[in-house]
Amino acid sequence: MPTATAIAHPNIALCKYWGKRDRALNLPSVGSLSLTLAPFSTTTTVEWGAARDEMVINGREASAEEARKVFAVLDLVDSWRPKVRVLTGNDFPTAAGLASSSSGFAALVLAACAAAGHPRTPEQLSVLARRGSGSAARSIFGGWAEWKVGERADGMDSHAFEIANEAHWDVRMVVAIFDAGPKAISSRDGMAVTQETSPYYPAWVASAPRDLAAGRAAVRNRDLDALGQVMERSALRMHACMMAADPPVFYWKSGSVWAQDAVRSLRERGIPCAWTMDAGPNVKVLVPTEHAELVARRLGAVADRVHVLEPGGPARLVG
């Protein structure tokens, strides 16, 4: 049976997604600008033409739900398909703030449309990742990439694009976990409750498209300071917005504020520096190469466990 495997990296976003314009297409309120990482990344195959829908996650049968998601993907693929096994892994915690199902569904599209010999463009298959996780739209690509809010009303031009490949910057992406384990609130649901319900939430989209430029401006001329600045912004605007909802969405620990703390006593200290947080307590915090090793020590005094990670390339089929 025709067979594809892939790889793809997560990303993190410096400036945020978070609310959707439509959420049938997944389609953003505002753009977002991020980093794919290396070397973290989900491997997937898919078997086009099994003797059943199946579908295998880091050595155990899907859930109902993450199976639904997945298939529903697949049918986009080829509507008229036929039975597909999908077995995926990653080599970093799923559902805890790591952005694993960016790298997941990006993974999943492309291994799925070679196997079943319909290729498509980067951008399509960005178009394609997007309805499976929003953020996948973005791990199509490598280095630097922004996610379009589009205007169509079918989504066909909300995509990701690549602003900078992954060897424009010499930089590293400071991963400090707090917790490893799965979210009590999804990605999906905490959107959803915020937009629904939060004072901040109009305030949040208006100002979104202000600090995208600025970010994209500060990464082509490679300025951290400038760029530091935009992407602590945007990760505060975004979880006071959450934050405010009702019931609220509270991501952070203790620790998180603890590493933002060390983060900020770095800078005085005279070392280039910014955290972010996504949907999860875990802080990633972008320095240059040649501070990463000192960042890395400090927070591993506060973190359970501490990565060092790279600028990844896109996402590239294997086999």
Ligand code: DP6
Contents of the next structure:
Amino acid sequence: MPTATAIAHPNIALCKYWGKRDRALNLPSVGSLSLTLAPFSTTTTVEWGAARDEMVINGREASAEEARKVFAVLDLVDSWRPKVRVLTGNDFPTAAGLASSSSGFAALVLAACAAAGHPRTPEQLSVLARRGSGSAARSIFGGWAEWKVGERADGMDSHAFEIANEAHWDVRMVVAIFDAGPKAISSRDGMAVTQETSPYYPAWVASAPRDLAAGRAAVRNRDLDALGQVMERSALRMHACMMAADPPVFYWKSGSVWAQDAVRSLRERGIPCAWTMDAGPNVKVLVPTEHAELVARRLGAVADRVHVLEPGGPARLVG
Ligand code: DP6
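What does the same protein look like in the form predicted in complex with the named molecule, given that the last one was the form predicted alone?
Full complex below, order starting with the chain above.
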């Protein structure tokens, strides 16, 4: 039975994706920019031809909802596919604001296309991964990736591409965990209510392209001050937009605000660093490698746990 195994790293957006221009095709309203992060990873094995469709996540049977999303993506790999067995595992907490869906769908589509004998370009894999979860479009690539909004109605030009690889810039992402439990509301549902009810949503969509262009230039120039301003602005605008939804989409905890303050005071002491936050209370801080330990110690004073992550490589086949 044809089998393939792939590994992919999660990514954290520096310029955020929040909102969709097409829900069925999972097309974004704004372009986004991210950093792929190692050593956290998802490893996924796909057996193309099994007795029944089956999916196991971290040793447990997937829920009906998880399985539905995964098998819908496999139907796109081959609409005449046989039954498939998927075994997947993360070496970091699932659904903890650490974008496990990003590495999950990236590893899935790469392993599935290899097992099915349908090789795809990285851009085609990115389009497929996007259908499972938008942020996964970026985890096909290593290092610094941008996911384009695209113009085509069929979404075939809405994929990620690499801005710079993982060796481009000697930085770390310090992840401060304030709650490793599952999210109160999924990004997908949070986006939908924001888009439908937040009066700030049109302003968010209008302002994002400028931030994306500035973020891309800052990455290319390895300019942490410029990138830091863009990162914090993008995160604050995204969260302000969702907080203004009805009902509000609110992920912050007191620790999140404390960590933002800590980053500001480190900066005042001359340590270049900047924070971002996603659909959860955890705070991620981008910092030159030489200062990463100091930032980790500072955040470790209040956070439940701290991880120091480094730029990671692209999704790849390992078996
Ligand atoms: C806040 O990619 O999880 O992390 O496409 O609906 O699966 P779906 O959403 P998802 O959303 C990620 C949102 C974010 C920002 C980002 O990663 O750009």
